[in-house]
Each structure stands twice: as C-alpha cells, then as structure tokens.
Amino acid sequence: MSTVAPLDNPEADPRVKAVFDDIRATRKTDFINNMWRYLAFDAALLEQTWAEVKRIMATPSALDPLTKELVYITASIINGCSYCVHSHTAAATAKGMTREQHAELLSIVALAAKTNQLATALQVPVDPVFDKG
C-alpha cells in the first residue's frame, strides 16, 4: 500500500502537466507510469526527479542505453526495490536485452552478492594495487 494517495487529476497542476508532457515526448509514449503519478503529489520533487532521470538515463553518454538499464536493474535488486526491478527490466527488454543477457546479469548479481558477503565476513584487506587512494 502506498504512503500517499495518487492525485485524481495530477495534470490540473501546470507544473505536473509540463513534466508529464516532457516524459511523453522524451519516451515517445503516452504512458505515464505509477512512479511519476505518485511523485506528482509534490510538483517540485517530481520536477527534480524527472530532470535527474532524464539527464542520466535518457541523454546520450559514455554508456549505451541498455548498459544503463542493466546497471539500474542491479542497483534496484541490491536496494530491494521491486517496482524499479520490474520497470527497468521492462525498459532493458525494450532496449534489446535478451533472455540470455538477463540470465547472465542475474548470475553476476548473485555471484557479487556471495563474494561481497565472503569478503565482508573475512574482512579481507584491500590489495595495495587496488587502492588508488
């Protein structure tokens, strides 16, 4: 259950409508997902969050769009965000992620979780060659 109620008509607020219109234009779709609908309870928070998502996820950069989605899926798994796991898995699939790539990603995430836990449990010191600081 959500901690806030979605607004009945979020686009009645011109700031929310402007963000929703930008999401539609950027993503080339009429679909506004629940994340944005629920963030609309606070227009400033909606604007700030969309600006950051647009800058990082929708603007060409050194990482290709599929890689960005794979990283986002990984972070979402680690952070335990079911909503984001689902939405970014769908986005990665739309950007060309194959079943094999998805399976390999999950294998890497599981392996990292295991080896991270082992290194933490053993308190393995960082090798000087890895410590650039």
Second form
Number of protein chains: 6
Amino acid sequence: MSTVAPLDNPEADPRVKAVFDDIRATRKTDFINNMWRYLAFDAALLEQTWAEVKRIMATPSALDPLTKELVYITASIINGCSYCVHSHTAAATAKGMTREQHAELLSIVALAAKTNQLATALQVPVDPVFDKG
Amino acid sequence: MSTVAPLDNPEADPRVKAVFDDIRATRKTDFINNMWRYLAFDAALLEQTWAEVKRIMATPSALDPLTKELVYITASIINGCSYCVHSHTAAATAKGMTREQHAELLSIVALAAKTNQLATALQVPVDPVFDKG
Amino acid sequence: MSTVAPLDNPEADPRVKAVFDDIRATRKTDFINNMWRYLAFDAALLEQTWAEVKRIMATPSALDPLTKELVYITASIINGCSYCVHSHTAAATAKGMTREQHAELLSIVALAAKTNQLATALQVPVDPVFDKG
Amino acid sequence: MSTVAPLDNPEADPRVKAVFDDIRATRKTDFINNMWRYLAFDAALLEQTWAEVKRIMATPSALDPLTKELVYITASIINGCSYCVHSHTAAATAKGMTREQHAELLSIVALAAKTNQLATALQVPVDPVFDKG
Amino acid sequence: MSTVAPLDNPEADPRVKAVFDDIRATRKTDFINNMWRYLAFDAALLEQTWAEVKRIMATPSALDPLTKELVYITASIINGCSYCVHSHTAAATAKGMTREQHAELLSIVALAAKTNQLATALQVPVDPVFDKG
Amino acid sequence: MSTVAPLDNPEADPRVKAVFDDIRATRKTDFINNMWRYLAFDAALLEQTWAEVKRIMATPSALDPLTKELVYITASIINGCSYCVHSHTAAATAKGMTREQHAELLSIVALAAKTNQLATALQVPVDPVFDKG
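Take the protein just shown as the form predicted alone and give its structure as the form predicted together with a further copy of the same chain.
Next comes the full complex, and the chain you just saw is listed first.
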C-alpha cells in the first residue's frame, strides 16, 4: 500500500540512476531500499533528499556513526514512522548496536516520553538558569 | 503559568525531602530544578519518576552519559516539550556537548523529521529484509 | 502573543453576542475565557465550535462530566496545547477532580506514552484476537 | 513486521517466565499478548514495564478501571500507536465499555483534536485565572 | 485490522442510508469508502462527521477545492494517519493535482518539519512584530 | 527563553553576513527575523536551512506562493511550533491571505485533526482503490 506507484525501471532516468549509483557506492552494497525507489517518482526530490542524507549521515563528523543512528531511531519512533523505525533499527544494528544498547535506547525514549508528558501536563516553568538568551 | 501550585515548603514532607536529598547527592549540587518542585505536588509520582530517571540516566550502562542526553534532547524536541528541551540541552552541555555536536544533533533531528514525513506521505512499504519477525 | 487580534468589543456583532450569551447561560457564569474571545475573529467558526463543545461536553450522555474532562485533559497534553491543558485542568477541578485523581491521571498518561513508544519502537504485530473486522 | 525477533521459547528465561506467570495470575487468563512477547527480548525492560502497568492499571485506585482504559485509549490514538489502540479498545470492552461510550469517547477525542489545533493556530493566551503558580 | 466490526448491511439503518445516499449524490459516485462504512457503527457520529466534511470540503468557499485537499493531505501526513494520507492523496489527484504539485507539496511538508523542529530545538523567541494581540 | 545565545554581532562572520544579505535581497526588506538570528549560532546550519527555504518557498514553482504558506501554517500548527505559527501566519497575511481564508484554513485543519483521529481510533482499513503500488 503506497500513495505513488514505484517506477518499473527507475534507472532508465539518468538522474535516478546517478543517485542509485551513488547510494550503492557510498554504502558498498547493491541493495537499494524502498525509500529511494519510491522517492524516485520525482527525480529532484530524490536528488535533494539523498544529498542531505549523504552529507549528514555518511560523512565523518562531530558525532560517531552509531550515535547518529540512535538519534535517527529516536526521531523515527516519536514521529511515528513505521518504515523509518524499521530501516534505522536495521542500520544501527549494522553499525554495531548491541541488544543491550537497543533496550537501553528504548528505555530512554520511553522515559523521555513520560517526563515530557508530565512537564507538559504540569506546565512547569523553565528555570531561569536554563535560559541562554 | 502552571497547572498545579508549587508547595511553599515542599521538604516539610519527608518523602519529598528524601527525593530532593537524593537528587542533590546524585547530581552533586544544591540546585533542584522546577520539574522536581512541581512533581512534588504528589509525593508518589515524584518518587517513582525520580527513581526511574536515576536508574536510567544516572547509572553507568551500555550507552555513555552524553549519548543518553542527546537521545533525551531529541525526544524532547519532537515531543514538543519546551521545558525539557531547555533542561536537557543544559544537561548535555554540562556533560560536554560542543557547539558542533549540538548543531549536528539538530541537523539529524531536522533530517529525520523530513525523511519521516516523506516516508509517511508516500506510505513506503517496509523492505522484507528489515523485518525481524 | 497571538496570531489574530482580539476584537475590542466582540459583542457588537450579534452572532458573537448570541454565542457568548449561550456560554454564560450554559456555564452559569459571566466569565468568557480567551478561547472564545479569540475564536470571535470569525463568527461562523465561533458558532460551529461552541455548538459542538456544548453538544458533546455540556449535555448529559453515556460518560459522566468528570470522565469527559479527564479525556479532554489527556488529549490536550498529548496534542501539546498549553492553553487547553490549563483550561481543561481548571474545568476538571471545577467538576470535582481531586489531587489524587489528577496525579493518577498523569501517571496513566505518562505510562501510556511509554508503552505507546515501546510498541512503536518494536513494531509489535497486532494480536489477531484484537481485530474486529 | 517487527524490529526484534520474538524468542522461540521466551519462558526458558526464568525472569521472563516470572513476568508471564504474574500477567496470567493478575489477569486470570492464559493469554499473553504480543506486547509482552516482544518486550521479552530484554528481560529487564519487560520486568520494569510490567511492574509499572500492574501498579497503575491493575491496582484499585482513585480512578475506576474503565475510566483508566478510556484515558489509555485516548493516549494511544493521539500517540498514533496502532497496536495500543487495538489492545486498549479490547481491554475497555472487556471492562464494560458500551458502544455508546465508545462512540462518545471518540467524539471527545475528535473534538479535543479540533479545539487543541484551533488554540495552537490562534496562539490564544492563557487566562490568568487558569494559572496555579 | 480494525477496532470495530463493520456492519453487514449498514444501510438497513435509515440514518446510515440517508448519509450514504447524500455522499453518493454529493460526490456523484456509487463508491462509499471505508471511512464511512466504519463510522456507521454509530449513526450519530456518522451524521455529524459527514455534515462537517460536506460543509467544509464540498461547498464553494474562500479556498479552491484543490488547495483544500493539499491542506488536508498535509494534516494527514503530520497527524500520522495512514488511511487519511491514502484517501486524500487520491482525492487531490481526482481534483487535478499533478505529479509536480505532489512532489512540491511533499517538499514543503518536509521543509516545514525541519524548520519547525529547529525552532523548537532552539526555542526561538517570537519576534514582537508577529504578535497580533 | 532560548537554548542558545544569539550572537551580539552575527554579521561579523562573513558566512552569516552573506546569508543575511541574501535574505534581505530576496525578501526586499531590512528585517531579519529571529529564526535566522538564532540559527546563526552555526553558520553551516544557517546556510543550509536558508538555501532550502529560498529554493522551495521563494522560487516560482508548481504551487502559488499563498498556497505554499497555507501548507506551511498547517504543518506548523500540527507540529506544535509556536514560533512558526506566528511567522508563517504573518507571511501568509503579507501574501494576501484574507480573514475568510484564514478562518477556512483553520476549519480544514480542525476537521482533518478530527477525522485523522477517528480513522486512527477505528483503524479503518485502506480501500484497495487508494493503493498505488
């Protein structure tokens, strides 16, 4: 069930092929997951989205690759994106997330959901010391 | 503006005092932030919430303390909790989060928001390889 | 801070006056809270919204008035509406919500947030016995 | 489709067996629903989650059992947890929720969604009378 | 998978039949989509929901029909309603949404998700010039 | 109240100055709203965010400028971003949104919130005709 029809042969479009080739080269795999196959319904949207994912997630930076995936899983859970929870849990596992780390991540997400709701329910005023400007 | 009145002297209640004392001892500070002062409207709720925060966030575990805070900030942003975004950004800074890491965290949260929405908009089917059972 | 300007004399508009009069009569008070004063920027929107609130919340029905307000507070917390958390916590208090009930309500909301996130994180399959058709 | 593999024989782990036994005893049924089977991927997470559910939902308290389930359904709908909407609608039905109460609950949730969004859209200022401190 | 059983012959109830007839007449089609078939579990809820949908979405007004559907798709994506994303994407397509407009709509939704999260993460203060009262 | 300190003289950084100059030129105004002043805490994040906003919102495309802003307001309301609701309501007004259009937009957002919640509550199955692949 999806809202756009995936293309029969998306790589017939050279812009799509260029992105798919870059995904394969960057990830060192032949596998192109459905997110990209469906985004290919619009070549510009595919190009822009991949460029941003590559720049942020596949480039060495101030946070290590596993931490980035833990943040991505967290966002995907709370944003309620079933596809993304699946794909980023798989990605984190591929990057070394252990069962203990997975369970602990879920504990933190669950705890944050709880305290976030409590603070909203009580409308707790922000302590002045937390204000940066 | 809040939905419950904070107590004038919350530590007159020995259950509240015991929690506040444990917060001070665990965090090695005299500062009790508003979240705990407002939760003190119900001693049981205060005790249970602090016990869980202490167990998950203040005990050595499979994830390092800064990573835990990055996950907590992420959850707080997406859950839309203004108080929690403030308090956990401050906590992460206290645990060593640099400006570069902060900006990168926000980039990932923003990217995830974007791809989460795109996957939901397209209703992308989950790749069978991501299914664990 | 708001996105529309409240009218100086909203009851100069007979449609607004009729709604405000009905609010006062239904609630047996002269107080018109800000929600209605701001909705008055568009008389039709005001009329439709009040008619629905009155029909659902101020008419005897299958759920008692306090239970209805507990559900409304729950929704307001999770939808992240600061105004609504304030107004419906006040309304529930006016309808007899005790401090114990308030704290217990928050415990359930916090627990649900936690288990909702866990189920989403694990993508737990729905048990066939829960399916009604 | 799920992100962790359910264990073939979860009760081979005595910690899991103890929780499952307590669920069966508390609920007076042999049925263990999938939420617990999947949480069993981590015994500690299972134990902590069940302990909290039992304490809050299965212990006599200031709110009656059906009201608690109505609040839980409300949270599950708004948090967008398909599994939880199914399981708690079933639980509420088992605790006596009538079709009329179900429809009325949905009316309130729908109305709250509407007025919550309107208050956010207009950024209605909180009336001073609603502020408790 | 659903939480209520659809009726075998919903139009045996004259209130349901009247709504279904009006849907067919308004939309000039014999097709009644599942949303209405499931809402028929409660005739009053069905009547009220359809009356509001018809008034807002099927009556000439200040916004053109396609713009209304674009707004509806946007809401459905962000509210995480899979059914609604499907039905309103189909409705927009029936009203003339092109592939380019669909892709652009998704770009805006994705961009808004990103900047909304950034503003929340930074807790950017509202500029006084944006305040209307 | 914010989580980062705005820079005293952000345009001392030539990368920030270049973005601010482009904002002024693109929008034909000297006014730089707070969103950009706070994003300036990280020049790269500022550059990337502005580039995307400019490309999507300030370039002629398949959707007209007012429709784009209506979509942006909708997203901002549902994502619960107070800052963004203010800034995009102001932007839409500047682009010609009338009071009638504003009220109608809010009616659609409120209606969608309602029907989105109802579909989630009932877990209505997607009609096969809505599936595109």
